[in-house]
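One chain is shown next in structure tokens, namely the form predicted on its own.
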Amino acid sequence: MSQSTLPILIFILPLAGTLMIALGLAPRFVAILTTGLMAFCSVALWIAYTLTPGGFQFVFTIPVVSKLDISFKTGVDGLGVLMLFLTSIVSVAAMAIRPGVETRPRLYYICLLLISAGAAGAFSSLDLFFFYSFHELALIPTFLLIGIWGHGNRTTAAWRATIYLGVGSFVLLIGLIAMIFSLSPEARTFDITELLKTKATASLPPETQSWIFLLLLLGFGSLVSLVPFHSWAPHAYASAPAPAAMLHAGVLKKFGLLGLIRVAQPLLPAGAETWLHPLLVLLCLNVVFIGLATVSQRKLDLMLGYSSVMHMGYLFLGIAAWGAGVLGPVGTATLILAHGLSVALLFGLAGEIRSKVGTLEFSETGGLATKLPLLAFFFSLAAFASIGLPGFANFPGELMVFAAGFKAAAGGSDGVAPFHIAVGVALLGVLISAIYMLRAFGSLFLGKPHIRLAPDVRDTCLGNRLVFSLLTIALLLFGFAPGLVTALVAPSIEAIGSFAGTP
């Protein structure tokens, strides 16, 4: 492969299919076309790295001011191809789900295209302008999406969700700016890749880092929905349409986690090391906090809303764990792709039941099962993989940030205490999850039917269940064979770390 394949993936598939729309083809054949290929590109890709594992690959670069060393540059490692790889897979999956819409439909799908644009962008950036840039184009048809196609009061779910993620990427902005005019004149580069190599934030003082990555962790916390800046989450994804739900929710919101993995963690690890113990309580109250919110919901979309936000909290322990070696990172990486499969998943049958049935309130549905018995197979296993049962993908990736959180809790005396309490916290919400999702399960599927559904109604359309399938069988790859995810990502975080001098 070629260092032109990024560019291509990132830049020339999604304008192409862009501008077929626009002129009028048909747009959701264009959509799923565009990102099919962007799929067999993404997966070629992985191939290709596994070759020649190692460092940044596939490296494009073009120029763009001089003077700040802002240059568009485009790179992989085995991160980068993992995110790459989800982005893809979730964008077929969002394009190819079925019902479409009736209004607008070639902006519709035009917006989807240019949210997995975004997040491949950013996934692939190697500049930090440009890094941040592709991520905030990705929320300009987020806002939309929500705003035009949503379901219920979709306008302030849509304001909601800009507001927030407005205010954390602009403070994002300013953590960003002021790291890099922390340094002196001759480092100031926004090139990633050069920032590790040299280690060029090591010679700031422990203070400066520490302020500087304050601004960080809150501008990719507000982006993740770290507690407290989540409440734009559950809100924004009940009333977004359910692909618009799969890429933000899947996909998209994992770029604040890659930014506090390959930027804000190695590169002012002192900052990082200050903030530790409050950034365990915050994710401890992901959890706790919002997962007894998650079983106070009595309606499916909300349910995943706030299950998601939950969720969180294992990845940040994950990141958080990094001081004792790099299995918590590598946990947090393969539960970014199992996560995001699994709530793709989950939002993608939350609005194939909308569809069928009218509704997603717990207390009017019940025995849909006997009509709908397709959708509760699939649904039976989306729920078992966000509890994180054996044979999914979920189920490595926590058993990876478990066991990262019992090797930090044993690394000295002064840290013993805490990660104990993050860990017995985070083994909590397995229990938690269970509730919710088995509940959820059984008001939906079981028991006495609560509505009449229409004398026609049939189980989910042929295009759904290959969509279903895809997600599935993905989740089950990854589960019985973590290792190809954690042989791709773990060479790369441990470049990372011994770029900056973690352990």
Second form
Amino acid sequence: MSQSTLPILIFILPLAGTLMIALGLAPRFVAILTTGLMAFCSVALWIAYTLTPGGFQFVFTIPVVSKLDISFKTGVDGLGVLMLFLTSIVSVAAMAIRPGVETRPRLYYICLLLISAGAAGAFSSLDLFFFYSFHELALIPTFLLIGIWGHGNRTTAAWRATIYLGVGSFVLLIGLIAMIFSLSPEARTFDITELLKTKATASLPPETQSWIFLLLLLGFGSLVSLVPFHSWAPHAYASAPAPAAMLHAGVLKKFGLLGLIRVAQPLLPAGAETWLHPLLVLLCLNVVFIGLATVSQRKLDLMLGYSSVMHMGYLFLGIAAWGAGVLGPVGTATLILAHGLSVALLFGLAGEIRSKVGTLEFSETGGLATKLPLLAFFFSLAAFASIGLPGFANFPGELMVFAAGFKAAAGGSDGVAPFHIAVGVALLGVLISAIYMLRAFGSLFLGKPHIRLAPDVRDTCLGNRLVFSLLTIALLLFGFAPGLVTALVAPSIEAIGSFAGTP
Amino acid sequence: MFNALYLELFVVLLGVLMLLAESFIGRHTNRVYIALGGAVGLLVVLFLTSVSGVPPEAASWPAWNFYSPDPQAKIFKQIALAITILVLLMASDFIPVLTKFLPAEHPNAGIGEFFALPVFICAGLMWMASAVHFLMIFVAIELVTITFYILVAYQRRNLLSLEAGVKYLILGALSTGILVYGITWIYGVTGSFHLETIALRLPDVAEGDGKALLFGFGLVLIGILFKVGAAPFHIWIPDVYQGAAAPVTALLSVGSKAAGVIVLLRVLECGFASPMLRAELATALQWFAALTLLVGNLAALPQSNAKRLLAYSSIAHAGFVLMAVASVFGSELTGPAIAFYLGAYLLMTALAFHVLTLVTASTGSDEISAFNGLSSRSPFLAFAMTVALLSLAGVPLTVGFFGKLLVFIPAIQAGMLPLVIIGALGVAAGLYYYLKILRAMFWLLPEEGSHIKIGKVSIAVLSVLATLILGLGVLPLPLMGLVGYY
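Complement to the form predicted on its own: the form predicted in complex with the partner chain:
What follows is the whole complex; the chain from before opens it.
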């Protein structure tokens, strides 16, 4: 087997898993086995990836439709390696975490594996057609997961999320088609690397770039829950079973960011320039407006849902600051990993608390730390990570993003550049997250218990302890050694930028 | 080379043979074999179609003035044959429902005819695909429509079916009248029924006759759009689709639509010879496409009957096809793109209706609630239906997505932004109403827990269709080659 099939193997594994489950093998075992192999392969991929000179490696191509220049092309650059790593780590965690489900485990694990396969497939595709298609693979499983095994107002949440994501991705599709078919016939291709190399899209007239970029921004943006296209996310995550929320908020959502970094921003520089200021306004709204909405939540699951929307603001800020050098997008990449891990950890913990306590209302819980000390311990670590305290991977990510924002602001000619305001507002967000996270910890675990736990409730089981430790250790590892990530992604982002002529 | 003119004759002959078989075999012989025989016969014709053409010794026959054996006709004939074969197989699963609603002299009465009539329709559809002469177009359409009148009203003890038959008869006759009236106006101005001749004479038409010509083409357009099922000429569709037997509905929604589309393309190609007509007709088509997309998709949202939902969805799909038609001949690939869309539509509609047929035969209902808990009553059927629905909704990695991609490309290229936006809204709405059935299958619990039994032939057909939908969704080249998209 040639090495270039390694990325393919990573998304074939969960697909094979669905098949094995459909054929009758034990679902939970197969799910953990295949995602475990995935994780193994993605670590191997990271090791095998040549850091310098970076760029796209492990490229594998089969032409599919020559007329439209669609080919099944897979491969990874540093960013891709990072995304695949995140996908497989969170996938293992999501499959292994307890409680699983009692009803219809087959369908349940098939759905989870499909989300994981869709994400991994999208992250390793270098052809826009398959990049887009793989992401859609996760649409229906999400619908079923929320609808069948969800909590609370699951019907509304499932419909809303599915329709939002469906429409968002269709807008995205129209944008992609418009971008490709605005090119002269000989430059038309769905191949991302080819588009980056020829820079054909960068020479489109600015007005064309501008409206196409708008479509892409709306499409990718609604998938990443950019305000005002965010309203699907909090309720979907609150209602979804914990593993689905972990996979979706932790991994799948990052598809839109990858799309912005790899496609929209570098391919349409003039369009990106036009929409820079509106994007800054929206991302500030993400941080402050949603941040305040998060503070006002009275229930842990909804609060986590809102907080994951809020944090997207920082990630957008990093991309917006690309004009001042690669620091911004590298920060975003670090945050993609950090946020993915920390949000997965939080949703996993929330799921376990729900199953043990039966409610996630702040007013009904309290003092859980005495009965569930280990859960409290992990939750505090996850909360610290989410706030962005030093030592966790979120910290270097946020630091880079803010530094890039200041750099971009310094580059502006005016006295107070829009970036000054944006960074200032975003910094407020750190305070806001500290408020809601610490309050959540306090009302859940400290103080007087408002609820009497059943006598047979034990602290978190060994399996879950392993899962939580895995995620926490990863967060700490990249918190103490952020150089691992920057060395991996910086050359690739530099390459993407220089391909397409962005500074 | 096989003489293309004989293809339809073979099909008619096959229909006659099936009728004869029905009258001569014993009362208690299983009629399924008639359907299977018919399917095999059509399969042979399907093969012959691919090797058919004009043999040198027949090149001077006057029949070619009426009948064109061009590649496009071939594709649409193959679509007609394929759907008829699938409908015959579907119909053999429909027997239990059919016997319930037929006046029973004996249990097998009237079933053989039910299998033979679609074959005659198939012949009509094939003639429509080749017709390049208004007389031929008219006669072929009538063969199809009149046979459909019988088939739609076939379940004589089912009130819905009778009502559907009457509605279809009245509106169908009206639309034929409009079509013929339009043809006479065109003849009045140009002095010919032959499309090619008309196209040649169009540029020389006197200025004052322009209005008359537009009137004529407008009427013909309306007559054809009625067959295609485009809004605002769609009023008949929901009731007729709901009332007719599920296999008949499948034939109606694929066969009738596809044949209507090729006639539409031919008439437009002819009309576009005049720049004035070109401008007017293209505008009209954009409006019709927009309206069809809106009506089909929005009206499908509140439906609770699966057949009615699929009826509105078929209007919506007509809208997507019209969207590409409205950009007509903006690129040489528009025709093949439309054919690809219809080919994909054939696969997914046949699959959806086949599952619907089996569910109806088992539960006696064609409401969406009949699908409740299908995933536990028959995981295989639920899987097949999921594939069909996802493809209909245009989710990637299914052939339906490629179809959507190919029809959206010419529309985006032609810069018809409002239409594209309406189309995108339509896709969003489609996601909702198709998922409604998906939700019923996976999410809700069955009202009755009975397991659904499926015959071997049906399992084979469903598996082949589902495999084709998924396979062509990843590697669409075979179908693209077939329709000439290269």
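By rigid core we mean the largest C-alpha set that fits within 1.5 Å across both forms. Residue numbers count along the first chain shown, from 1. Only a predicted model underlies this, so the values are computations on that prediction, with no experimental measurement involved.
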Honestly, after the rigid core fit, is V489 moving at least 2 Å at Cα between the two forms? no
On a core-based superposition, does T52 travel 2 Å or more at its Cα between the two forms? yes
